[in-house]
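What follows is one chain in structure tokens, specifically the form predicted alone.
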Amino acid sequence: MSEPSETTVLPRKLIIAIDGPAGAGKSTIASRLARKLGYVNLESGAMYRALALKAIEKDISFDDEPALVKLAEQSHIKLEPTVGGNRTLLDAHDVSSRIRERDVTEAASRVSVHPGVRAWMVLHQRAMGAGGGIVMEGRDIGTKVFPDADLKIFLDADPVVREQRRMEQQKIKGEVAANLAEDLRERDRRDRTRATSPLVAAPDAVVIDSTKMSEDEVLERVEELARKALNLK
């Protein structure tokens, strides 16, 4: 009989929520943690980006909530795990690369403020993660989507550091970098002040300030918390 692998010895499958502002490293940590645990990484941001892309393609105003909700109801958004990360499928088309471009990023931030859009997203995100075995990152996962998650983490960092990380990640500088920094500050403002599901740490979330931490150090800390949660269940 072969030895059990790391991903088969876990006693049960958790729902892990990772929230935080743009540029805090949520997506990278969630992806790496999911691979470590043999879980699925559900990217809420990718779902909002996919809807925003469709709004761009259909020339629908980002301020027209009824039209955006109707568009969402007519859309099929699927996250397909692969060795290199999730593929995002919009109506069966792979839009994984397109949704990372700046115009879609900005559009997603504007589309996501609408209560009707968020309600539709939450419904589908809950259905996707109901069985556990997921790591889901976003801005309201621990407070709204999965308030009863087994482990809640709020990943944050100094705004200047988050801006620098995003610039390095996208390999940009000069005027474009200045514009990106301004975009991040505006996204922070919208996320933290929106009426529906504003960006806040859940009362029972573990807050991790990654300002002076490396990516590996953050992953080690988060994995430690996940293993502890597993032992308690």
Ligand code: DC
Contents of the next structure:
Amino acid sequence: MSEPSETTVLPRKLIIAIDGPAGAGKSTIASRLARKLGYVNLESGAMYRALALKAIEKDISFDDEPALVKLAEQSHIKLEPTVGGNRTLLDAHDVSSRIRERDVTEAASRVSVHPGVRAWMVLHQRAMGAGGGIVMEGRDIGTKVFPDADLKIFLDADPVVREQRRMEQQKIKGEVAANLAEDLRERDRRDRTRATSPLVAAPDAVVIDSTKMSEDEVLERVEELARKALNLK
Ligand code: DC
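Got the form predicted alone; any chance of the form predicted together with this ligand too?
Every component of the complex follows; first up is the chain already shown.
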């Protein structure tokens, strides 16, 4: 009689969505969680930033939706996870640092309000994450990009705390800090009030308010949620 064949059941690779406002700690948590699980961390915001950079370079108005959609269609925006962190490639050029500058940050917030731009982004983000084994972070991942994600987290924090964290991250004070706080508030307003895919927690998202939590505490909580989601599969 033949022995029953031995099969190894590999845990299915999850799609984990982390949404929330700027400065809530999404990037840090998403990248640390991805490393722990051996997953890929995809920052959807970097794609909006890369398109915004190209619009700046090509002198295209941030209000010209058809031109921005055309620009997106002519672009190669790639998120490349590396051991040292994520790289963003725009038409094969590494723009990872440039897209973090203030002019691009402001432009990204403005180009992301257009439904046509968002539709292009969503299509590409879905293709990138379809195989699972990803932690994707942004504003509409759990509501729009992956409404069937295995785990949805909405990471929030008090606005004053988010501003302070950003200032500490960037080691800035005085007038520059005041500008940053104002920029952050304006971006928040735009994210939450735009007509298409405004920033909102998905009904089935786990909301974590990190105002009084350390980074390690937040990580512990999301890791626990991820393990639970894995066991349910
Ligand atoms: O997360 P971030 O700050 O790098 O995002 C840059 C901009 O892109 C931000 O102003 C909001 C927008 N964005 C979005 O509308 N939807 C996403 N999924 C990610 C970012």
